[in-house]
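Just one chain follows, in the form predicted in complex with the partner chain, and it is written as structure tokens.
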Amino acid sequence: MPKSWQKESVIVIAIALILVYALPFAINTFTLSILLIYGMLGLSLGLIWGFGGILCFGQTAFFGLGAYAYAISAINIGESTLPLIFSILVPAAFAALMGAMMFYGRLADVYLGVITLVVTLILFKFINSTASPIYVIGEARLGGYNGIPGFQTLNIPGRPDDYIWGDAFYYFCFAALVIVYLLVSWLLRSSFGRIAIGIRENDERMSLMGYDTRARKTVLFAIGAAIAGLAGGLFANWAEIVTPGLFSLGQSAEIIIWCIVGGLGTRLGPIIGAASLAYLKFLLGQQSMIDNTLIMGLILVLFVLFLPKGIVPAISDLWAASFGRRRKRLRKSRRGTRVISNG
């Protein structure tokens, strides 16, 4: 196993190196940065939903929390290294609490969806109503509907005047996404990841085998939230303002659409789904003939009906069907040896 993991990470880094220089020829780096950030957000839900079986309707809550945590601490600290760490830790801690409440109560599917949705709504309503000056954390006013503008954006650690922006910010986002992707790959190959997949397949069986599924789900949920929070912190740097809109239901819906379209149970799918749909939305936003929301809704309905597995699994199936004869035989023989060694 470790060998193929090394091989895979080398391939991933090689492809990433090609893409990081090739992509700016097609799209400008400012747009690319947000696509990468959305890709990371998609990956966060792809991890907990596709591999942990936890359908979270409020992934955007962690995204928003990350962004707000960054903005508030950046105003108070005036330097960006610690705030970026906060943008990871705060959502993770919040998710751990929330996850513990849900999973130790043995809530599943729809009820999980309701609670995550409701918590997101509570945050949305709360943040929206904080316009009055009494809502202050340190020096940062929460600002209610207007959001928080004018905080310190990303700088080189220790040097608050050297901002990372423009092309440099794009490279930073790209590196962050690649690192997160590799970490997720590593996590899924570890025994923790395999057990998480086992829990997705059959919760009861895994707990009968002696694994504490509640604790494991909580941890996985918190990891997903940490990734979403990092994406939120980067988003705050990209937009240079954070608003309550980050917690809105529309944003939540979009993350779910990305995962469905890209493909659940894959790591690449949600990233590709997020980036391509966000780019599509960006292109659609430049015309006013057809409403944006209409197209997004139509895409979601059509995918649920006709391609519920998503683009990436469909393409890899197609690939396997047309070119993968040799591979299939290989896999078969591998499975055979495994049976023998087990028996």
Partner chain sequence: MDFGFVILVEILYAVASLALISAGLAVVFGMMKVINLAHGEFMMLGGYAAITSANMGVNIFIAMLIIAPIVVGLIGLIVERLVIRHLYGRLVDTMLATWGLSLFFIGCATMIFGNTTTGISTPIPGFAVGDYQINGYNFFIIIVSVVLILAMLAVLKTTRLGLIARGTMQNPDMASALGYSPDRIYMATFFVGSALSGFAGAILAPLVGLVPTSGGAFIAKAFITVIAGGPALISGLLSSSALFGFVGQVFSFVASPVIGDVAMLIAAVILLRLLPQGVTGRFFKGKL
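Switch from the form predicted in complex with the partner chain, shown above, to the form predicted alone and output its structure.
We keep it simple here and write out only the one chain, dropping partners and molecules.
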């Protein structure tokens, strides 16, 4: 395990402990929980797009599959531990199968985006058309456009009557996001992560070096889907209902905007972009004078024109520039004092 990752983990956990207690003073924990869930969803796309070079227009497909997998299994099992695991495994398995067909089929990036978009549309149409009583999985009715309500929400493992909700659910979501962030950091620092970044830069060169780029892309795609599925399972617990709207194209577009605004190619950027824009959307939802879609589109245009790297890279560059100037001044002053002392 790299020492740099251990050092970063300590810093991340220390900052997280400060934020987890400080944020509720500004925003209620119910709203914070959904912002954390969206942050995890943004990170899932940021991983495969920013570090793997795989632009997926259908990340909501895995988000929705995770939510539905949780709801259906929770109704049949009556407890939340296995359903939450299923919310990770089902989207991961679906993405692994889908990714293998796409990457081993040598599809170009444009076609990858189109296929992921089409799969999301198919899932949306299918789930929407399951209102009939014949669409049942065990004891769970899919419900069509009405969705699936009334399932078992998150509970302490082995104790179905002890629910994790309110402030406890907020702490759980915060811990889950920190764990996922640290695991992503570890993955990117490993040989697998470095090779994935190399594939993003030059797929053909990495293939000529002997790496199976198709298999590695498939694995990375499945990991991103697993993270999105976990976010979907947590969303199901937060909303206490799952509907076909989870597969909507509007949600897919928003995730892409989150990554661009926050900073593509960074781990923190998609999280900040998702949380900030989702909270802005929440605030805009309290008024009816301006259309939310118009505001989101305007934000995207402004960032593409004036801040193309995103929030986190811009702050990082500003930080490096300011400290770089200070270091240069210190060096010059030290040289000056040496000259004076030698003279």
